[in-house]
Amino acid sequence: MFKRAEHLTETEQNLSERFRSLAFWTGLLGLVVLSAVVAIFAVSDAFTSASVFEISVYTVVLFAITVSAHRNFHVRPILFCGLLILFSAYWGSTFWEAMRDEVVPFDLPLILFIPLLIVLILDYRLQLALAPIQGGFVYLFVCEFFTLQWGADWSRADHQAFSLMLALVSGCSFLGLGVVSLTRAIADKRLQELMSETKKLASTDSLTRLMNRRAFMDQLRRNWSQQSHVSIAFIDLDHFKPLNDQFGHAVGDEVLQTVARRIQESSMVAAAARLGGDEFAIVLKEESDGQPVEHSIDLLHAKITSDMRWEAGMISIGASIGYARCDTLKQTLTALLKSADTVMRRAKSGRLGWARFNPRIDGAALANAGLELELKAAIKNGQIKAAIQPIADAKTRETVAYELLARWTDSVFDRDPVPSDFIPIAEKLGLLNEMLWVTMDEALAHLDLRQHRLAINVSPAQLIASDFLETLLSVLNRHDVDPTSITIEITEEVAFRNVDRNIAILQEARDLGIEIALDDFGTGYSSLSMLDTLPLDKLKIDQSFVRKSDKSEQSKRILLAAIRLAKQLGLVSCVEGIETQEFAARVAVLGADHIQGYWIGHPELVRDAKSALKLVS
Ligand code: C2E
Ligand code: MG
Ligand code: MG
């Protein structure tokens, strides 16, 4: 099962690490001091059976503390118990020596300071508890043994007052130590609380109190390798924006909080987050009470989308859920997230409510999502290359122009995407112009346009960019190329939207000497009136007519009619898709001016086509 984060916080970890190192050095230092004492005893031959016993106890305790700290094994209890044993052993041996009349004046500072050193590292509770005990021991020791030996001139009252004073000094030093430790413990706790509060704030969505995107991703990454399978679901509310606009932000917030609460209440949810806006994500528990996961998702969807009470009425909530499950050994987290996102979009666009990721259905959309992610970088990294295909004179077969086509090379995918894959995506992302300037730059750096024209494909969306013509001219300028060497190929879609604006820009381009060709003529929803409205120089007749003309007499007549139409309108005709010599001869007889197709030449990357071209030296 996906575990909720139960880790020690970073601060707690740091504190416990600090404590461990303190325990280790205390034990080690104690052992060093003890070794020195043993050495002194050995040299002065001062060993007695009592001192051997005492040293043995100290050695065992200090060794246990050092090893436990080194191995990180119950460091705190072992250290505390060890120090309490040291404290007791010290006092035991001190009393034992006193009873045997082995007390010396040097014992006086020892009984005050050695126990203090021992309890220095103890918890404040133990320090406070040991304060009266230490005071009591000091009083007993000084009163009963010490002053009897060396304070013979003093009265009993003097002995008692002196002992009491020493007992108070010693007890108070313990108390003081306890108070300092207590204040430090309080400060540490407050600091810890503050830090974990800050951390919580940074990882929580303030409106719904769910995790935010960053915390969710961190948690997924942390737990990834600990599970064999992970299932996640993306939830996106339907029509949230209109709801927000209609009822106001207070209602919008209430809806988000209600959805968050409903998600959290669901027994199948292991972790939940608000990714932003009206998007939520959940990690599903792997075991679902013996129910198929579809059943749980269905329940969750029903729960989330039940109406919400607001003031006097009810507000209906819509949501689309997409979920995906993966084997963590075979798939990456990124792939799982993409899958869940893709299927959520399918659920949304198909108004399915919820759907499970299906590679057969969602594969293409997933691939497109992959292309979307990669395309921008591909343009930036120079993976989008210029290819050129020759266009020839139908009669002389001499190359009159090259058409510039984009190619995606060295992609991260198993096979490099073809233009029909990435051109629509580049169009959607508004990257077509960027791509055009890159490929034009590459082509113009190699081609000699004094001999040939260069035809560029421009989609209507590219035309309406405010700086289209300006940038085109600056690219031509950079390569010292005249606009009269350029042909803009536009498709019939140019007449669908912003017609007037498109016509104005094409006219402006034409005034600069740029040739305008209507590409793929006959494939779109063209009307003949378009040929009248658009400022055109050339008609490129779609390759489908050539292919069909072989099989049907009707298509052959349409091809002929299209060529004649171009001629009658004063346009240059170009027939696309000429794959054999036979077709080339046929369209030449039909009166076509130009031909283009694999028989004339395949599109070739400019970098590979060097030998076939007249290159600028
Ligand atoms: P298009 O402008 O009609 O380009 C001609 C397409 O027909 C090219 O496909 C070319 O490889 C293919 N072709 C040429 N001769 C033959 C032939 O004899 N037989 C067959 N079966 N096909 C032939 P490609 O390169 O895959 O490009 C497809 C479309 O993508 C192009 O159609 C063009 O509309 C668009 N495109 C390509 N590069 C760009 C670009 O940089 N910008 C824009 N806006 N569109 C581009
Ligand atoms: Mg074209
Ligand atoms: Mg074409």
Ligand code: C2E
Contents of the next structure:
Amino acid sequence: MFKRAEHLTETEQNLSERFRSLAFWTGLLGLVVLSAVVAIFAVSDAFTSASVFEISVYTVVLFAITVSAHRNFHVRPILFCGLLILFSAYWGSTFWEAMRDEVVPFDLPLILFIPLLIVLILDYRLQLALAPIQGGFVYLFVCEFFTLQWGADWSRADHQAFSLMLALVSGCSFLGLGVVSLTRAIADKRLQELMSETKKLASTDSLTRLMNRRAFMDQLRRNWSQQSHVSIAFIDLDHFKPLNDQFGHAVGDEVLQTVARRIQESSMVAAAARLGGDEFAIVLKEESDGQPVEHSIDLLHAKITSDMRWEAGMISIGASIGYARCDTLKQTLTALLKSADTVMRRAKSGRLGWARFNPRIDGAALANAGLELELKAAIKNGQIKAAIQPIADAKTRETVAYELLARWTDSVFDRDPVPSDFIPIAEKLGLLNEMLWVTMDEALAHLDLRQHRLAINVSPAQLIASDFLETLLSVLNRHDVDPTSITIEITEEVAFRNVDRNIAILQEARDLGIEIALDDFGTGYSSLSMLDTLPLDKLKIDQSFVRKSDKSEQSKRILLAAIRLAKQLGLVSCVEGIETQEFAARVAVLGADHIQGYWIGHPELVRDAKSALKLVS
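Structure of the form predicted alone, please, following the form predicted in complex with this ligand?
The next block holds one chain only.
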């Protein structure tokens, strides 16, 4: 079973360490002082049988206190018992010497201060209990054994009064010490309660009283190595926002509290947390009443989704649960959490109620989730690199331009993701422009574009960004590159959304001297109609026509028609997908202006100036 680890609070640990340190130094300093006293006695030859006994007891007790504190072994009981023994040994020795008429004037201050020093760090209960005992001992000693020797002519009554006064002073000093200790104990307790409450508030969701995300993750990490297998489920309430909007946040809060209570009441839940919003996470017991986990999940889902009674009627609660189980020796906690989150999303999108992680079904989604998590960091850490592919003149075969591409290098995955893996995710996350500026910065720092152009691919979402052209010009100015050296490659998707806005931006870019090229011409549904709408300078004819032209006369005619159409419209034609010399020669004969493909050159990383200059030459 997944259990909560038992730990002292930080405040308790601090107080315990403070007390242990105090006990250690008490024992150690006591031994040092005792050694000095022994040395004085030895020099003055003042040893008596009582002093030898007292010193022996002190040595044993102080040594025991020091060792127990050093080893942190039952420090409090050993310290308190030891100090009580010292208190008893002192008074026993004092009375023994008094009965042998070995009392000296110096004994008077000693009986007042030495016992006080001994009980200084005792518990306040013991200090208060010893107060009357100390007062009684002082009165008895002074009254019966101590003779006033400074010449005062005191009567027996005067002597008794003086003894009583000293007894009261000594007893009250013990009482005062006890009150101070009691006050400190109360303050320590309040501090401990305050710190415990603060820690509880920091680790608890205020609405549901479940653990919050941080506390849940901390507990998982603490217990991870102690378990052989762990099953985690993520729970997401269905249609919670519409419920909030319809009935109000008060009802929404009540729903969350009800769900939390139902989770806590479930015998199959070992730990539970509210992650935020309407999301919960639980750690499942491996078995509940002898039933498999799947049965437990089914029961939990039924319990959570039962209708909630409200003052205006019944409220239906929906929930999607996804759970995953792993061997803690073979899988990481992060991987398990990703798996549970992935299958929960599948259960929600498929309205399955609940589902278990299936690598065959959820593997692709999990991989995409991993890419999403890593892509932002990859851009920030410089793992997204610029690559360039040459574009050549169809007749002379000389390089006239480069197409800027992005490559993901040095990734954390078994293989570096290819553009078809991460470009759709970058578009989904709105990171395409950020990738473009990063790769442009790298490429422009190494390429000489005085005799060449650099073609950049821009999606409709990038194009309509409010600062697209402004940022583009800023990047070009930073590298002292003229806008006339840049080609923006677009696809026909620009005509599907925000057409007027897209055309306006493209026209503004064209007015700045930037060339506009329509990429993948011939593959869409409305390419011909866009030629009269979009401000274009160049057509990039899709590589599929080149590949088919070798086998189909019809495809060859379409390829020829596309090249002639470009010429008739005054546009530069560029044929993509040139992979052999034969294809290069064929499209040149057909009248193409530019060619691009693996035969001209593969995309290469712009890692340094040498690589770029090699491509330029």
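What we label the rigid core is the largest C-alpha set whose atoms superpose within 1.5 Å from one form to the other. Here the structure is a predicted model, which means the values were calculated and not measured. Residue numbers count along the first chain shown, from 1.
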(request) Can you let me know which of Asp218, Asp542, Leu469, Leu117 is the hinge position, looking at how the rigid parts move between the two forms? (result) Asp218
(message) Degrees only, no decimals: how far does the smaller rigid part twist against the larger one between the two forms?
(response) 11
(message) What does the CA of Ile186 shift by between the two forms after fitting on the core? Give it in Å to one decimal.
(response) 5.4
(request) Quick one: how many Å does the C-alpha of Leu164 shift between the two forms once the rigid core is superposed? (result) 11.1
